[in-house]
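Read the single chain below, which is given as structure tokens and is the form predicted alone.
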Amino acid sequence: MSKKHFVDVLHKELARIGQAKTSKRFEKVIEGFTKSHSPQALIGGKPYRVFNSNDYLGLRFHPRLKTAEQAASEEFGTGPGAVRFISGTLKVHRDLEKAIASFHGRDDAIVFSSAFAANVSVLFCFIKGQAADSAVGGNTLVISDALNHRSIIDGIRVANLPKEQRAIFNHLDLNDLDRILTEKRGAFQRVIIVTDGIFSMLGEAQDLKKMRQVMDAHEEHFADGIWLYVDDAHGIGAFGKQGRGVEEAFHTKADILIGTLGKAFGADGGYVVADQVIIDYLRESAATYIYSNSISPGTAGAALASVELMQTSEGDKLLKRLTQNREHFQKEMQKTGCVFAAHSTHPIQPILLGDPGKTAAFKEGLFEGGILVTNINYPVVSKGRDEIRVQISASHTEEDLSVFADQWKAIVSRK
């Protein structure tokens, strides 16, 4: 009887989600991709233009990455074998970490299975410390942007801090951050400010230079200082003239920077870069590094090739094309009268519709026209901020962008 009751509860919850038109489990099954400059997803044998991918530079289909992936798999096998401190570190993983550290101008890096895994573990280590007798934890205040990614939210939750050691500042509101730091002066030994670099639902950027100025004004009032922790998973490889994300755009470095290999770099896995002492501490303490396998050797080989490619003239050309495509898309969509949810200079271009029913209808209307997009609804965004999140790629052609705009106009005309 007890199991049946709980199963009924689950059925009711699924029905509630369905009625709210916010279901996420009915993913389209992609059977493959066309072999073209702008690869289209094959679903039911029909090609669809892809506008919901994080592959901002189109690198996941690049022959250089595929060749490197195959070579690394041939050399090291298809899997890592075990966690690194037990079975040893493969050279391809260390080569990748060194390349990432160099790309960001840091001492060292650690590769994780995902950026989500990196955030959960790294935040815990710096908020609480890994061991009960660790000197790392203690009287720490964590301040987080109100719209930070779920992985940051969960990382702070896992640390299980008392309420008085947690604070949230209004989204992108550095005056509110200044207010909190002023109120907390002298009450805490250490402060960790945590923020996304590019916010994944809006394409907005956190101004790290102004944030650092606010931090510097309060630094002396906290014995262990104020630390800046930035997750720039969507920015790295897609923002800044050389693709180094918000740090490059605002000429300011974080103390701890989280990135991903699974978006603009076209591979998979997450990473952290920082000073050597921080990386050494994390190798001793980060649970999702110590107790979880790393990415496969093939994936590491592909990611290494991608990081290297980003620093060539071809990488520069891809970044320029990405900017051109984003600007062309904005121009075409403004002609249709669409309202963007934010002013974004990032390839994330969120179109505000404000209603889950409308977003579902537009998503299906675009699908009928051979276009893949994703509707974003509560609780991923706030109620009334429902959107179609369009993601531009350097691999898109002008034809792709024009077809999207024409199909959007056709849907609007039917409403």
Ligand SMILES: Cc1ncc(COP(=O)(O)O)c(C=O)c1O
Contents of the next structure:
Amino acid sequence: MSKKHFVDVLHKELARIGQAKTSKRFEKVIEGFTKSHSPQALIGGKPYRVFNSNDYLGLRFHPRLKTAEQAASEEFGTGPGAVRFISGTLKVHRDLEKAIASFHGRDDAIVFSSAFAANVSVLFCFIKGQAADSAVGGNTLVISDALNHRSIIDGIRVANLPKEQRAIFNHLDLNDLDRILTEKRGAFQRVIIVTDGIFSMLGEAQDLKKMRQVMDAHEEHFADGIWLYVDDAHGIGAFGKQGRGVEEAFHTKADILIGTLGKAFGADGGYVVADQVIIDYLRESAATYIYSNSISPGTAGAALASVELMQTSEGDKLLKRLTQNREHFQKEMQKTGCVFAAHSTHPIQPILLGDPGKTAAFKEGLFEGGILVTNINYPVVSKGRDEIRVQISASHTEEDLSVFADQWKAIVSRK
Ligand SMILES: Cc1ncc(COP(=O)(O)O)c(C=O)c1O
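Provide the structure of the form predicted together with this ligand, given the form predicted alone shown above.
Below: every chain and molecule of the assembly, starting with the one above.
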């Protein structure tokens, strides 16, 4: 009886999600990829140009990554066998961490199964401290950008702080951040400011330089200082001349930087880079690191090859190509009269349509023309800001970009 009631509740919830047109479970299944320079996704046997992938440099198909993945599997097996502190720390994991630390000019790195898993544990460890009697928690204020990624929101939620210890500043509004810091002066022992580097819905960048200036003006009013926590999952490998993300673009380092290996690096997993004491503390306390498997050896091998490749002339060429493709796309699309939802110099290019019906029609029209994109609707963006999110890759050819613009024009002319 009680089970039937709860099953009904679940059915109702699914119906509610369906009515709100926010269902996510009817994903298109990709059966494979074409073997071309710009691999196209095969769906129902038909090829589709991929304009909704985070694989900004096209590295997931790179032969060097595949070879490294295979070699690491041969050497270490297909799975890690245990969590890191038991017997799951393999040389390939440490080599990867050292390479990531060096890439970002830091003491050390710690790899997690994903950036999501990293955010949830790392924020908890910094905000709350692992043990109830730990001095880490203390009287901390957490200030978060209003449009931060879900993994950041959940990390702060898990820490279960009282309301007075949480604040949100308006998206990218550093005057608002300044206002909050002014109001809270002296009331807290330490402050942690948490932000995405590149914001995933609009491709906008947080200006870390200006943010650090605001922080510096208030630093002396908090005994343990103000800490900058940046998650640059979309920026690293796709933004900044050498792919170091917002840190490079704004010449400013975060105190704690989160990255993912599952977007521009073309592999999988998440990581943190910071000073040694912070990484040591996380190895002792981060639950999703201690009690959950790390990435498989093959994935670590592929990621290591990717971090190394990014620092070669080939990496430079791919980054240049990515910028050229993005600029070419913007120019072609401006000619069609389309409006962008934000000015983005990142490969995320959001085209503003303003209502869910329009985004659904454009997505469908593009699909008919052999193109995959994502429609982003309320509540992920505010009402009236519904968009088609396009993601440019270095692996796109000129033909891909022209086909996109032509298909867009064809849809507009049918309306
Ligand atoms: C800012 C940000 N953080 C974290 C993640 C999650 O990354 P991962 O897939 O490695 O968990 C994403 C992915 O969308 C993201 O945009």
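Positions refer to the first chain, counted from 1. Take the two forms, find the largest set of C-alpha atoms that superpose within 1.5 Å, and that set is the rigid core. Every value quoted in this text rests on a predicted model; they were computed, and no experiment measured them.
Next item on the list: Take the rigid core as the frame of reference and indicate whether the C-alpha of Val403 shifts by 2 Å or more between the two forms.
Entry: Shift of 2 Å or more: no.
Checklist line | Cα shift between the two forms at Ile17, which is computed once both forms share a superposed rigid core (Å) | finding: Ile17 C-alpha displacement between the two forms, core-aligned: 2.7 Å.
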